[in-house]
Amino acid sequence: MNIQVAAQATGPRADTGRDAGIGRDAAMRRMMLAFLVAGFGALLVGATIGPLQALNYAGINAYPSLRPLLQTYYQGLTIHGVLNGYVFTFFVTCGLLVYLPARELGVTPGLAPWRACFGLMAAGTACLLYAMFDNSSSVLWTFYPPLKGSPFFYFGMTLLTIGSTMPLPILLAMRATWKRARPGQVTPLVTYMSLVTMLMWVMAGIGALAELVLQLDPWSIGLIAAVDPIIDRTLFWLTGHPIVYFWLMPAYISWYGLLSRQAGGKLVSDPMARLTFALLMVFALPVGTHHQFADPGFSQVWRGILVVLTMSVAMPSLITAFTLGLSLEYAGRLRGGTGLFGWFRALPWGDPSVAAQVLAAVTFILGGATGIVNGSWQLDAIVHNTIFVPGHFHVTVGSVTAMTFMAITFWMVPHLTGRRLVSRRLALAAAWLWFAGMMLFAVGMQWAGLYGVPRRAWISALPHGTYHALYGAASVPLALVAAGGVVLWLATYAFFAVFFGTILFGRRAAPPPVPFAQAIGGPADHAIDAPPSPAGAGPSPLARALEHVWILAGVTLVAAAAAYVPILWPFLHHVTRAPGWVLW
């Protein structure tokens, strides 16, 4: 793999080295911009369709007016879920988790494998778009069999998933280069968190890839006649809930690794950040089992054990809440904030990147609390398959991940293009509108879920009287859902006016640097050619212990096997076979 250290030579040969270094730097920026444009291009389409689902719950059926582009609610829901949940998040994450470590370490990544990663995901996305827009694959984002889509859908999903794992070897090679130059030192924080995220994702991806390669791909082209839906569902959730952490952990990287400096302070604890990521990796794989509380076929004892495993993932989220809160308070007090909440008001709310991330963190309080409801066996039985579940989902991925990724673009697009934001006010408006719209939408969905309003249901197609007889009691929360969807529409277009406007028309300016945060007591610069850390500034014993990422990966695999083997074992001994269904 072609990994190179940033050129620092002098003399006659230095010009060649500098030219090569400038060329590699420009190639890195172009590649990162390509990942951002591809990811946010997917979000533009997916987010445009999203509010149609909100109107559906208010009894407004917009789909007949959209033919022939969109035929059904289920087609629109599939496009919305796949583009936002997979394509948007995968492209942005696979760009960030290579680019940020490369900048932190001062090492150029292997551009060929990074381009191959982009190429595989782009090919997979093209297949998915074809399969969804020709209305052959309205199988929703979970693509549960026996619903059967076209081969383009499953092979597209396979290519997209394989491509999303390719940053791992690039990260390992960059880390090895840095460690050879700095033997005995622990991996810098952003690189460590990126590496742990990708290790978790590669292990989690085994479930979806096994489902696709062994079952759905050959089934879709007729090599096998039937599949076992419950086994495929189990394999899906081996990946399907860890994917939430594949969305959240890059947002956490920005909160831990960048936000403290953007807010004017420092990260209060480097070891706590590392511990959070280590715990997320270990707990992420077993936690997916809570999606099967309502499924038949495995024992009640295991369902109780799985509740404990699911609740365990709240621990790293609580560590994040306290560490991030203290870091922001430190920044606010450095900026003159006094009193109990004065530090919060003193944060730089005029910076759209900071404002969007802090607002995203606020919404996550609701997302984390409602996640505990979903993870409880008893409470899950009340909200299962109601719109409470997507309500929770939208205050995690729809706010924490999407808002933080938007926030990152507010400094990263100027950094990559050398162009100023076209409008900081419009960027701020996008952040606040997204926050307000998402809170209205999510609160409305969770409230309506308590009335039993079902998820994944085209209820606006019901006759007027039937709709009101079934869902009239939930009219107020369903009106909030629709209002939230309209506000989110406004936020979407405000954001994209800033995003594409800056790329195309922003005024030329010196590119801002990557705002890496400095941990209290830690070095200011981790680049491979930076001066060594001062005496007494060494890493903590906890940071050194967590440096053994392969041991953590082994523990994760053992925990995942302990959770899944007792579930899969009875299914493998009582196989059911189902042919494909096309219900749209």
Contents of the next structure:
Amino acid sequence: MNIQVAAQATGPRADTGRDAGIGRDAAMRRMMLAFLVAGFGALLVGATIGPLQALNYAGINAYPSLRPLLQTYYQGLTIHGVLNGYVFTFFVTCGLLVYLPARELGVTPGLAPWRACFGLMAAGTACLLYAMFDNSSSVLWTFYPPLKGSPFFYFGMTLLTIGSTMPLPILLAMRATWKRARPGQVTPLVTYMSLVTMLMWVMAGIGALAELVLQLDPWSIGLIAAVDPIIDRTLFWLTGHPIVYFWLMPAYISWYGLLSRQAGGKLVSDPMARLTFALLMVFALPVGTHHQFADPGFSQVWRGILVVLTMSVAMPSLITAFTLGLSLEYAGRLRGGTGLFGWFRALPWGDPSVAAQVLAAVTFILGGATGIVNGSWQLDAIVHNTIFVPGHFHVTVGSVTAMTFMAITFWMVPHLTGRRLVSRRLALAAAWLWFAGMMLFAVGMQWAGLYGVPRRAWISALPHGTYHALYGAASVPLALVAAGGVVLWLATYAFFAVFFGTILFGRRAAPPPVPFAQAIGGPADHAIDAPPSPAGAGPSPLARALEHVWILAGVTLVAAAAAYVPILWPFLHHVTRAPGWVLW
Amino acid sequence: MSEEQGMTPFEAAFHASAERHERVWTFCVIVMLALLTIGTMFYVVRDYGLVSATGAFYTDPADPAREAAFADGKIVRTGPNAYAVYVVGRAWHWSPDVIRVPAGAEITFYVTSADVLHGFEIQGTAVNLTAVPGVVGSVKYTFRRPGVYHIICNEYCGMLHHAMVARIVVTPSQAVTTGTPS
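Please could you give me the other form, the form predicted in complex with the partner chain, since above is the form predicted alone?
The complete assembly is shown below, putting the previous chain first.
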């Protein structure tokens, strides 16, 4: 892998070109921009379809008017879920988790493997788009067999997943280069968090890749006749819940690694940020088991143990709430905020990047609380597969991840293109509209879920009488769902007007630097060619202990095996084989 | 802590205050989680009833005996106040499509699928079980109030998934009628 010292100043220093690496620096920026455009392009399509699902729940069936482009609600839902949940998040994450560490370390990433990562994911996305838009694979984003989509769907998903793991070797190589120049120092925070995220994802991806490569790919082309649906379901969720952390952790990186500085302060605790990421990695894999509380076939005692395992993942989220809240308070007080909540009002709310991230963090409070419901066996029984669940993950992924990624573009697109944001007001409007729409939508969904309204169901296609007999009691929350969907639609287009408007028409200006936050008491710059840290700014014992990422990875694998072997064991001893069905 | 060296006085004071508040925060979070858990469990049991999953057994999807066990959606009295109900989901209906059981009786539902994954959800209760081809899952439940409850499919199973609906008629008396074949 070709690693060179970056030709660009990094961290909070001036972002000016240096030496002979300006060409490589431009290539880095172009690649990052390509990841952003590909990811947000997917979001544009996925989010355009999204409100149709929201209207569906209010009994408004818009799908017949969309033929022949879209045949059914289920086709639309498949496209919405795959593009938003996989393609958008994977592209943006695989860009950020290489670009930010490269800037922080002052090391140029291996451009060839980064391009290969993009290429594999783009090829996978092309296959998926073909398979979804020709209505051959309306299997939703969970693609549970024995419902059977086309080979393009499963091979596309395989390529996308493999591509998304490729930043790990790039990160390891950059970190090794930096460590050779800075022996004995701990990995800088953003790079550490990026590395832990990718390590977690590569381990988690084993489940989906095993399901795809060993079962669904050969099944889809006729090499094997039948698959075991519940084993495949288990493998899916080995990846399926950790994927939530693959969505969330890049947003956390922005909150910990950048937001404090953007808000005008510092990160109050570097070690707690590291601890959060270490815990997220260790807990992420076992926690997927709670998706199978409603599945038959494994012991009741084990279900109880899995509740405890699932609850454990609340810990890093609560640490984040405290550390992030305190960092924002520090910034607010530096800006003159006084009293109990004066610091909150004093935050730079006129900065759309800050506003969007703080609002995302506020919505996450609801997301975290409802996650506790999903993770409790008896509570889950009431809401399992109801629209309570998408209500929950829209205030986690749909707010924390999507809003934070949008917030990042508000500084990053000017940084990458040297063009000023076309409209800060419209960007702010997009953030507030998204916040309002998501809260309406999520509260409505979670409320309606308590009435037993199922998720992933084309209920607007039911006869009027049947719709009201089944879901009439939930008419108020379902109306909120529809209203939230429409507001989110407006937010989406406000955002894209700013995003594409800036890339295409923004006025030329000096590119702003990457706003890396400094931890209280920590060094101001981590770049490979920066001066050594001042005396006394050394890492804490906790940070040093957490530096052993391979030990943490080993613990994660042991924890995952401990959670999954008791579930898979009975399934493997009673293998059932189901033929494929195409039922749409 | 080593990172406290090199801080400004304001930073050091803020940092010390943060450590104190971290303990308060952790305590408050534990209390809040405990109250939330106890409160919601109380709410669940009061409004939805207790559910216990009793396990699963496996069948060969090609075995004719399995088909016979589920074909007519049997309802069997297994004790003075206990019934077993055999339910099979297939795209896109439940068999039986009407189940009559008395209030107050312990009902064990045995649920499987004849084709793809289905979700066996009884609205207004905590009965929620994935129906898997080749696997018979079971769940025990007691309906406390007479009335009509809807069974819906909550696991996407194809084009008419949303229309996969059946009914449970909970009668006030011990008199129970058999299910109606679909």
